[in-house]
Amino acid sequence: MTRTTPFRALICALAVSTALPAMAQNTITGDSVGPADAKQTLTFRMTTDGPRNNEPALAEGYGKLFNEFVARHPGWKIELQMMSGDIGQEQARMLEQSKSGNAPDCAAVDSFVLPLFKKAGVLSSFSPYFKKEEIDQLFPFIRDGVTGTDGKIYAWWWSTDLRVLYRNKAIIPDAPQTWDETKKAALASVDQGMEGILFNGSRYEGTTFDWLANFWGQGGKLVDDAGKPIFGEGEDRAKFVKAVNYYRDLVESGAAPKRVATIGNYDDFNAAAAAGTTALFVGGNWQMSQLKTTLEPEDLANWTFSPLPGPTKDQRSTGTGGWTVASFAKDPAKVEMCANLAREIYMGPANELQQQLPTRADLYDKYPVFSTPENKAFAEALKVGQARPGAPVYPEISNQIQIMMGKVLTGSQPTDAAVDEAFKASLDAFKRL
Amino acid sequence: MPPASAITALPNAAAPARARQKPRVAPWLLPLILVLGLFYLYPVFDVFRLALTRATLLGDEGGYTFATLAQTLSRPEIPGILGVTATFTLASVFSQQLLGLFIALVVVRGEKRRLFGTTIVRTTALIAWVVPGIAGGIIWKMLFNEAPFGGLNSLLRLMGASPVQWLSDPNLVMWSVVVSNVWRGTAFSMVVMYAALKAIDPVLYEAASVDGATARQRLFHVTLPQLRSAILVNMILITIQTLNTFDAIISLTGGGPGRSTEVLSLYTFNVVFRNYDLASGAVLSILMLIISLGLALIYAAFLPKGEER
């Protein structure tokens, strides 16, 4: 041993010993963050999006971020509640509280769920908080979901996301543009030993939402301008059935395997492509950074994502999703604070650190993350982008799609008279709200 | 110490004392008439009342009426969730019984003959008894996995036999559901006959073995009539807890493919927390509780009565 070395010891103990605690304080492990005699609490219901992520990496960016807020504002801290991963549940649970009087002062609503707390007009307006320019830097079908009928805002969507087809170019070289190329890319990679192409089809919201594109590139519409469901009737009728029997005619032709009306789950999607027993499989958009760390370098570099294919190649959309924040409470103070929470924590920085795509077009320049090629083809595959329609009764239309298409891919029942039952049960709950 | 004649006076002189009190039961019940009143009967109450109102999460309850009771019972698809959970249920409840039934007499008369292994049968059930629903689902998921790397599969594969449908059959879907469960619940009753078994008499067994009964007619002849308060009683709670089930199957099926495994709990669970349709949801939890009862009521129909216990 030489000399130097156990000086070289002692600079990494002290090295280690600073940046430990410096890492440790931006970790938030305890309920709060701020001072605990602080004058003013806000109560903030939060989803993994925050101080309690699972990757320790981003705990520890949002925990940075929410210890630089609480010391941007004084007199403040910050009471976290942490939702389950029944996140559909959960936000009945909400809307529940809110009723009683019993709801966080400032919350994490899913955007789907949005329309539901604002006809229940349990959120306060975000108006005051946020300035003209800011809003108008929204999407357009961002701006129309956070904006109530009195044209105020309810809520800030921070994050949105989109469907595409993930696939492996080595098995499937180009990119399919149509239901017809899908099929016969799926069947190929069949013949290669894989199982076809992988889609949700289970009671689960991401069989609805992941197929709905199919049917909105036709232009079909759910519901019409009052709510009411209009998807079995007329030409929407006939472009919903079309959808429906583009994903029975994959599991019957043995382009995608009879177990995808047990998947309800886009991880199953991910264990497929560790395992190497698919090549095509319609995922989010999120999935490209756990695929990177899911699989190994030479494999990733097989894998790349495209539009979904639509019944002809001008025909696509994408469903897009996303979560936002908004208020429960009636104090002003608390209001202001929730939006302030909203634009210094979630608008831009929370998006940069998850890298999850931003609403506003200005963000994708601001941040150099969202200027790789990957990040800028989510972006233009968004400008086809469709979310879920804003009436109440789109839950039941979700759940009655879910059941039909359980009854379409296992062949237990028509595609016509499954899409008629969906439709007249979601008729009968838009009559009961 | 006090000497023996004051021990025994002292009752006899406190007795016509308290002959001419009036029993005061009301301080002593009080308590738990409150907390029963509050945590039990006030939320059945309120059940009874949304259940009467059109209330949803949505909107107000809009006023009394019976219309939400007519509408909700009248639902097309109701025979079909009640076909599935009587299905699930019977299927269920038998099988953790006679599982449940022949693992406690394994165990006792292994411990009879003193052999190796009893206490790790009685654990080894217990272990699935403890484990939560969600999570029981999970791993049952896991092993049905109809995926190419699947649990059970990629054992039948190796044994060279074909994959099977366990979850996208529809006609298959419903027994992997029971055996998930029966896996759950059977340690359960082997509880309860384990501890049935053991409070039987042995002269009974020894004088059948006198009056030379073979093994199978002491099973039928001693054995069954006694533990026949035990597998009623038994019966009883697990037809209850199968029928509130849904933690496990939300999380194998969510009650797919289609309708195929959604069962009432879990239905009355959909309406509440996907629908947001209090009324509904409390019309079919009365729906659940009068089938619960009336259940029950059977069972308890067939209980010996005094003098035949």
The other form holds:
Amino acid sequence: MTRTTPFRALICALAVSTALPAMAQNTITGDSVGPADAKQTLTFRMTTDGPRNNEPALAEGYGKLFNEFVARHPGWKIELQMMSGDIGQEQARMLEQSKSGNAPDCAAVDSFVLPLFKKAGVLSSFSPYFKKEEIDQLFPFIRDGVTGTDGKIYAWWWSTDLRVLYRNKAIIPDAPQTWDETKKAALASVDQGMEGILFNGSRYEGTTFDWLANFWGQGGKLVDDAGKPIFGEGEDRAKFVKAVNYYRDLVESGAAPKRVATIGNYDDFNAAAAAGTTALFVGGNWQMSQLKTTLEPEDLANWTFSPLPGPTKDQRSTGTGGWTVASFAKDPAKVEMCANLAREIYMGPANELQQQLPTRADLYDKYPVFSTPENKAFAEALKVGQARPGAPVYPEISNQIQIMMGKVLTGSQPTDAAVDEAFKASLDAFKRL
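Previous: the form predicted together with its partner chain; requested now: the form predicted on its own:
No partners, no molecules, just the chain.
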């Protein structure tokens, strides 16, 4: 899942230095992979999706992938630069470094901020290194995300996620297809002693991102082509208010508990499922594997998922995130090496290792772990997936949506007034850019 920070932190963040955890592979020494006397060096700034992963098994798996990679490319070594956990701040730092020519040769770029890097013109094209057939296999929102205005691709988006509706089918046998059906199902679960549907509703990016599917499913847009907020105007405002009132009605009707206004952690949903206090929640695809380790087999058998409902069966969307690999290098050999790294380590092998959803439709058949019925269902849902807009003002829009949601879910302010305040604050932030 991608993460974001408030607008000012994303745009104005300063460098943060962090201690690096010990390497998991003895064959990877210090901060590099490959022979110390290699003639060429590629600097790679990375997240924990690599040999520094906190899970020993994943660290070992990545260590093997990286060692095999440098063995296939004699004369090269990779210098590893680890990001801190504050991803938004790290991405802002890297954007500033790229503008001054001090960025790494290759780096993990959050899909959420990729448009900012593309707009700044600091990325080198990967088009020469990926076949048209490979690009055509990308899900539409992925392909759009990596493509520049010139038609070239400027990153390889290798993993993604999405939101779905989880349910206990022993309590709710049929998958709700619409908002009305969701409310009825949640109320039926309350009648059986459950607390109703759960979702993120506190000051948390997940609150915005999970809810946005209700707005996007109607065709709503947060910003125009220039990145200016438009969600508080005309038809977009009507769709926005309608989506907010859907959540408001869930709480006011008792279909959702009032405590959703304090929830800002997907782990809360797993805990509620394990405790038997909920039969319905909005969560991420990765939670299916977490439920498998959390629930007893007989309880797990009752849990399943379905696409997020919309106001009608045909009005659906889901929020999608994920990570890309991109190159800031000017040396064509280093750009190619970065593309090779994206292709040989992350495009498939890393998906399989971490069970992170691939962005290419054909990989779901290539790797057995993704050919399961549940992962094929996730792949089908990705067809209506939508990524967050890459406009610089988005972090502040998200911040204002979170504030607005708190007012609405607690009943402290009417929906229309809360929406108008969120829109005004977002416009003010846009004007300050």
